[in-house]
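We begin with a single chain expressed as structure tokens, specifically the form predicted alone.
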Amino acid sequence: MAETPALIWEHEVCSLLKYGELIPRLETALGKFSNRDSAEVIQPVRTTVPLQKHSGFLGVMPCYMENEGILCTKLVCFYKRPTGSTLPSTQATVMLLDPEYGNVKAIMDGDVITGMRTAAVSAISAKLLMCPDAEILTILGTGKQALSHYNVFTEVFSFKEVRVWSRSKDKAEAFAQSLGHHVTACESVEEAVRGADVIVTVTRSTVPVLSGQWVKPGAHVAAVGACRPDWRELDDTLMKQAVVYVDSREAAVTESGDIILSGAEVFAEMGEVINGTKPAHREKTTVFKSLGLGVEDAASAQLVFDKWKSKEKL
């Protein structure tokens, strides 16, 4: 008889999941995904169910890593919230299953995993694609993803200046003050991104907020918002002048409005860069369009579960 599934709550996931261990796990997972070896990773494009009454979607993100014995799925609801809404824009739960017996081994908070693995993959893209002497980081947005991206980018890299922007000036100023004196709140997107070496877009926008005319040549953009085929954060100018990298080609041409609506060509997956089969064009303007993968959730959840089991044995 199967054991009762472990329940791993938000505070436990926070205490167990650390970027120093997560980033190398995710680099390995992305490389395996891009190998397209079914013994390594089987992961379909996310299935979505519209929640029209609530202006949202349910996303189902399964992944099977046969060689590692990992079977996982994430259930995530994400919403287009009106300005000023106090409701969450995402809610997620991750489940680990035993691939041989089919029982659920663990149910864990998915919001922390989603925030941290998304930010960690953006940091991986920056490590591979940004100019080596990058000094200025800009974050567009002030939500949970903005905070997780700030945390990992300032932990992994040494930026001399951090700028933030939000449609709400008050939110931008409050966010900047909560992070420290070295973070500047900007009144406009143009002010925030002019001269920036790395730009992270984590907004709820469904129309472009970042113009390629404002982005300096050689900058790296990690675009995280706009996860639907009719939503955008980046304009045509930026998408067509940049070398475009993605986490998944299949997901990008199905889910990313930034890519679909601009007609931009996908140059490579991040896993291909990690595997050495595609080059990292650090000298050019680059865009990494992040949509989030089940394999990222699977690798993250297994890391949490392994550490939880070790802690329980103490």
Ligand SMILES: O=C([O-])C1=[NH+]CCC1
Contents of the next structure:
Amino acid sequence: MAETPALIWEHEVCSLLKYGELIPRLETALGKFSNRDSAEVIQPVRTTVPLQKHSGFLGVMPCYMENEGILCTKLVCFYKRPTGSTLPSTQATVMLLDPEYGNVKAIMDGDVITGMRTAAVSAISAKLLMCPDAEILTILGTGKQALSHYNVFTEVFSFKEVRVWSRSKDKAEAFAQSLGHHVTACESVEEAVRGADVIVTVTRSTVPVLSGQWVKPGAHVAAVGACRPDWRELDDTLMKQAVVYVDSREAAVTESGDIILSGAEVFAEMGEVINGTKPAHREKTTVFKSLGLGVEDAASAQLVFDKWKSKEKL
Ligand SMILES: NC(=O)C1=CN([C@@H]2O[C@H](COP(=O)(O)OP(=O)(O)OC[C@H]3O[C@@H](n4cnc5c(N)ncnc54)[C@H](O)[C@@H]3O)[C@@H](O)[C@H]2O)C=CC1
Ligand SMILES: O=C([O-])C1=[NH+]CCC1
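Instead of the form predicted alone shown above, give the structure for the form predicted in complex with the ligand, please.
Time for the whole complex; same chain goes first.
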């Protein structure tokens, strides 16, 4: 008889997951994903079921890592909440299974994993693609991903200036104040991004918010929102002037409106840069189009489970 699955709640995931351990695990996972070796990673593009009533979707994100003995799936619901709604836009649950028997080993909160692994992957993109003397970080959006991105970018790098922007100036100011007085709230996207070395876009927008005409040559953009084929965050000017990196080529041409609708060419996957099979063009304007991969959730969930088990034994 299989054991009862472990239930690992949000506060436990929060206390177990640390960027210092998560980042190297994600680098390894992305590298393995880009090798396309089925004994390392099998991870299809996520299946989505539209939730029309809520302008959202249920995403099912399975992944099998045979050599590491990891079998995992995330279920994530995304909603386009109306302005002013206090309900979360994503809700996620991660399930780890035993690949030998198929039983569920653990069910864990997926919100912290989604927030932290997405931000950690953006930080990996910046580590590889931003100019070495980057000083100014801009974050467009002030939601959950904005906070996790602020946390990891300020933990891993030392920016001299951090700017934030939201459609509502009050929200941008409240967010900036919650982070500390070294963060500036900006009135417009243009003001926020002019001269910035690294720009993170973490909005729920479905139309471009960031224009290439404001982006400094050589800047790095980590584009995290706009995860459906008809949604945008970046305009055609930026998509065409930048060297475009992605987490997954298959996902990019299936799910990314910024890539599909601009006709931009994908230069490389982040895993290819990690593996050294494609160059990191730090000297050029770069876009990392992140969509979020099951392999990132699988690597994160295994890390949480390993740490949870070793704590149980104490
Ligand atoms: N690439 C990835 O792996 C992942 C991507 N995401 C995406 O990241 C984005 C942000 O997610 P969360 O922070 O969880 O959402 P959230 O709801 O907590 O925050 C969204 C932010 O976007 C702003 N916003 C909403 N509509 C906007 C518009 N039309 N123009 C400009 N700003 C707008 C909101 O005011 C808020 O600041 C979403 O698009 C989500 O799909 C989320 C999880 C993983
Ligand atoms: O990877 C992920 O979990 C998501 N990507 C876009 C919405 C949720």
